[in-house]
Structures are given as C-alpha cells and as structure tokens.
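Below sits a lone chain in structure tokens, taken as the form predicted on its own.
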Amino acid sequence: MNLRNLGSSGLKVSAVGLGCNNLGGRLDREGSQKLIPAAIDLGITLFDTADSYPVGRPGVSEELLGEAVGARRSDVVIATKFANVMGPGEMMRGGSRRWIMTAVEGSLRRLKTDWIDLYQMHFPDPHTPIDETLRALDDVIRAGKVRYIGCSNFSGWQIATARAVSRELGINAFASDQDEYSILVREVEREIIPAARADGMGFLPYFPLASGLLTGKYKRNAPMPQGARITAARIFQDNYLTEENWQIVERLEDFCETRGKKLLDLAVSWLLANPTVSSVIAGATKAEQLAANVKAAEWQLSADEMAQIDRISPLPKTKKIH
C-alpha cells in the first residue's frame, strides 16, 4: 500500500482508508474485531470516524475501532470528528470552545488512546466565529490531544477563510477536507477542490463509490442486493439510481472490460490520479471488501484513458446566470 502525504502536512496515509461508520451500525463487535486487524495488515493506515457515527448510536463507531485497533495503535492513523448532533438541543453539537473542549475528551476515551491523528469538524458552525474554533482545536494540539486538524463538508469560501484567519493569528491550520467525491459526483472540482490545493490542503473523498454504484454490484432492472447501502434507504436510491447515472455506469463498466479491470478499480484509481487526494476513504464489512479496496488503487490511468473517463462522466455543467 502506497501512502501519501496529508497535503503539504508531514502526515503520511495509506492510499486507500476505512470509513468506520459501518461500525455498530451494520457491523457489531465482533465483526469489527475482525476486519480492523484485517485492513490493518493489508497496509491501510487511515481509520475514519465520527463521534456522531452510526446514525442512533453515537460514540460507538468510535468505541469499537479503539477496542479493535488496541496494542496497534502507532501503526494506523486515527481521524474522528466533532459538531455532529451528540444529543438532544443545542449544547451537544458545534464548533464552539465549549463543546470542542468536551468533545475531544469523549473521544478520547472512547477511543481509548491519549492523542487524535486528525481531528476534523464534521460540518461548519454558522452560530460560532472560525476564529473561536481554530483558536479551540490549536490549543487541543498544544496541549498533545490532537496532531493535525481538518475540516468536512465546507464550501471553497469556507475554506479560504478558515486557512486566511489561522495565518492571520499565527495558528494551526486545516491540514484537509473531506467532502463527497467520485467519478459520478464531481461537484467538488468547482470551488472545493481548488480552494483546497490553493493553500496545500490535502483533499479525503468519501462516498468515492457512490454508496456502492461503482462496484458493479448494481445491475439495472435487477433485484438489489440484501444489506446493500442503496438498498437499505430510499434517500439513496433517489440519490444515486437515476436514468443519468444508469447510462454513465453502463459506459464506464463497456470501458472497464475492454481493459480487464472492474468497475471498482476504475472508482479508486481515478480519484488516486488527482493529486490533492491523499487517501480515498471506502467502507467495508468484510475482510475480501478491503483487499478488493486495496488493489483497485493499483491501475495506473493514462492521460488518454483520464480524457476518455471525462467525456463518459463530465463535469455537469454550471447553470447560466441570466
């Protein structure tokens, strides 16, 4: 497993992560005891987490990766986040100092382990200043509880001004985002993306196979797979399985065949072609998911085969301003 520096930051992360939000959701104890070590071994370093994750059940995705990766924990590269909805009203939730200075430590604990790799805001708090924030999370790192930060689901200017106000104070800065990227949703490729290389960022795309489209394991008028993503949730399916998408992957899938490759390769090492992306975070429930992972980031494309990608799935083009 290559790994690959976390932007212009010193950290390093296998090519390939391990979203962990299937951890006490459709994955129980014992089925994480299994597959943490498992991907640890196959060279994934990147673990990725929320103290949100699963939806019902916060805190337990991270309880059950600090128990699986236990006496492993300085081979592999921890990221949790916080602002996600921890409980009822609004003190549980948000960037602010008082939460931030919560949070952490619930994470820490359920994580069991004394520091966070990267510790990203899972979504922008519109009732907080970014100055209130930043100065919150480099106090965290001052204090030895967290290496690196990062944000999640931000807006190119959300960025820009975030990275503007951390130099301003003389601060520690983002080191990433992790937004939803693939080679069906390219919106990223606007503002988010370029904001992100603009000031050394390294980018994390999650969703990378469009909650399980791009595995092939979708066939068009066919029965859906039991236990699936898509078809476990409507929101999903009206998400993803659309006429447009339908057409797209029939092509990609025509592309990946006459190349001896499967459609999951195509998904992984196309977004490991784009330079800002330090590590594409695929979930996984069992151990022959993570190798499959693993060596679809072995397919080097050519620059005729990335132009040829473009014109199967192009960028959607921007709405006209009247």
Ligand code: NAP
The other form holds:
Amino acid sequence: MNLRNLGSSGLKVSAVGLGCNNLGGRLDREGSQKLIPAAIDLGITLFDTADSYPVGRPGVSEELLGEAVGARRSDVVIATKFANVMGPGEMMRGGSRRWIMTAVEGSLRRLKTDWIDLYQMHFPDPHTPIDETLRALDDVIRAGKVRYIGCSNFSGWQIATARAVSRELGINAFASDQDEYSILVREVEREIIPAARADGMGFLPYFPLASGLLTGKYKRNAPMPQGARITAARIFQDNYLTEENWQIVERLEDFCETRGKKLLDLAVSWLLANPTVSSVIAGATKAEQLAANVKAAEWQLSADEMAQIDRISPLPKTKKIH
Ligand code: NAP
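Switch from the form predicted on its own to the form predicted in complex with this ligand and print that structure.
Let's see the whole complex now, leading with the same chain.
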C-alpha cells in the first residue's frame, strides 16, 4: 500500500483508507470487529469516523473503531470529527471553544485512545468566529490530545480565510479538507480543491464510490443487489440513480472493459491521479470489498485516458450571469 502525505503536513496516510460511517449502522459490532483488523492487515492505515456516526446512533462508530483497533493503535491513523449535532439544543454542536473542549474528551473516551491523529471540523459553524475555533483546536494540539486538524464541507473562501487566520495568529492550521468527490460529482474541482492545493492542504474525498454506484454492482433495468446501501435507502436512489448518471456509468464501464479493468478500479485510481487527494476513504461492509478497493488503486491512468474521462463525465459548466 502506498502512503501519501496529508498535504504538506508530515502525516502519512494510506492511499486507500476506510470510511467508518457504516460502523454501528449497516455493520454491527461483530462485522466491525472483523472488518477493521482485515483493513489493517491489507495495509490500510487511515480510518475516518466522526462523533456523530452512524446516523441516529452518535458515538457508536467511534466506540466500535476504538474497540477493534485495540492494541494496534500505533499502527493506524485515526481521523474523527466534531461540530455535528451531538444532543438537543444549541450547546452540543458547532465550533465554540466550550464545545470543542467537551467534544474532544468524548471522542478520546469512545475511541479508547490518548490521542486523535486528525481532528476535523465536520461542518462550518456560522455562529462562531473562526479564530475562536482555531485557537481552541491549537490548544488541544498543544495539550497532546490531537496531532493535526482538518475541516470538512468548507467552501473555498472559508478554507482560504481559516488558513490566513491561522497564519496571522501563528497557530496550527487545517491540514486537510474533506468533501464529496467522485467521477460523478466533480463540483469541488471548481473552488475547493484549488483553495486546498494553494495552501498545501490535503483533500479527502467522501462518497468516492458514489455510495457503491461506482463499484459496478448496480445495473440499469436489473434487480438491485440485496442488502446493498443504495438498495436499502431511497435517499441514495434519488441522489445517484439518475438518467444522467446511468449514461455516464455505462460509458465509463465500456471505457474500462476495453482496457481489461473494472469500474471500481477507475473510481479509485482516477481520484488518486489528483495529487491533492491524500487518501480515498471509501466505506466498506465486507473484507472482500476492502481487498478490491486496495487493488483498485493500482491503475496509473495516462494523460490521454484522463482526457477521455473528462469527455465522458465533464465538470458541469458554470452559468454565466450577464
Ligand atoms: P462510498 O465510499 O462512496 O460508498 C461506500 C459503500 O460502497 C459501502 O458502504 C459499500 O456498500 C460499497 N462498497 C465499497 N466498496 C465496495 C466494493 N469493493 N464492492 C462493492 N461495493 C462496495 O461512501 P461513504 O462510505 O459514505 O463515504 C466514505 C467515507 O466518507 C464515510 O465512511 C465517512 O467516513 C466519510 N463521509 C464524510 C462526510 C462528511 O460530511 N465529511 C459525509 C459522508 C461520508 P454496501 O453497503 O452496499 O456494501
């Protein structure tokens, strides 16, 4: 497994990571206890979770991850997140100093660890000044509870502002940003990835497999695979199984087939062809999926192949206002 630096930071992460939002949700305790060791055995070092995962059972993903990593803690990089809603009212969420100091302790306890490698702000908080958030994050780094900090779902201007504020204050800055990015969803190429790259940040794409559509297991006009994520949730069907996506997926499958490759190989390798992408944190529910995802990172796409992909799945044009 190749390791990459998280942007210009010294933190090394595996090119293929594991997104852990299935833990405690679609994947029960027993499944999680099998999946995490299998991932470590395959060379996966980056595990991405959040205090709010899984949906409806906040904290359970961190608990199961901490339990499954156990004594192998020093072999892995644990990335978690704060700022999403963790309780009723306005206090248990966001980026205030007060909440960060509480949230970090909760994550450390659930993860059964003394430190968090990458502590990410899950969403921007419009009600807290960014310098308050960054100073609090700098303090948890200085206290030894956190090694690096990152953000998620920030716009380009929010990324640039946060980095500038950290520079001005002479404190630790966000080392990475996380947002949705896949061959099918390329919007971040417009502002967010350029903003991250300009300041030496790494980028972690979420939904890199479009929740499974880019693995090739869903076919138009065929029964959907039993128990799979998109099959199980209407919201994913509405988001991903659109006429436009089917047309692109079918053309991408033809592109892969003529090269003896699979759609999954393309989904992972295409993301890794972007040097700002530090790790593809695909989610998985089975050890076989992990092995396939790791293998999928091997394809070195040529410039001509990348240009062909741009024609099949272009970045949509922006509307010009005259
Ligand atoms: P994803 O990686 O696009 O899709 C994961 C799903 O694809 C798995 O649950 C599995 O579905 C299927 N899959 C994976 N490997 C496969 C394979 N080799 N063959 C067949 N199917 C395969 O979506 P994601 O897991 O939601 O996103 C990745 C991570 O990003 C998350 O786990 C989370 O850590 C992070 N995330 C962050 C945010 C944020 O706001 N920062 C938002 C969303 C996600 P089945 O269930 O069908 O087996």
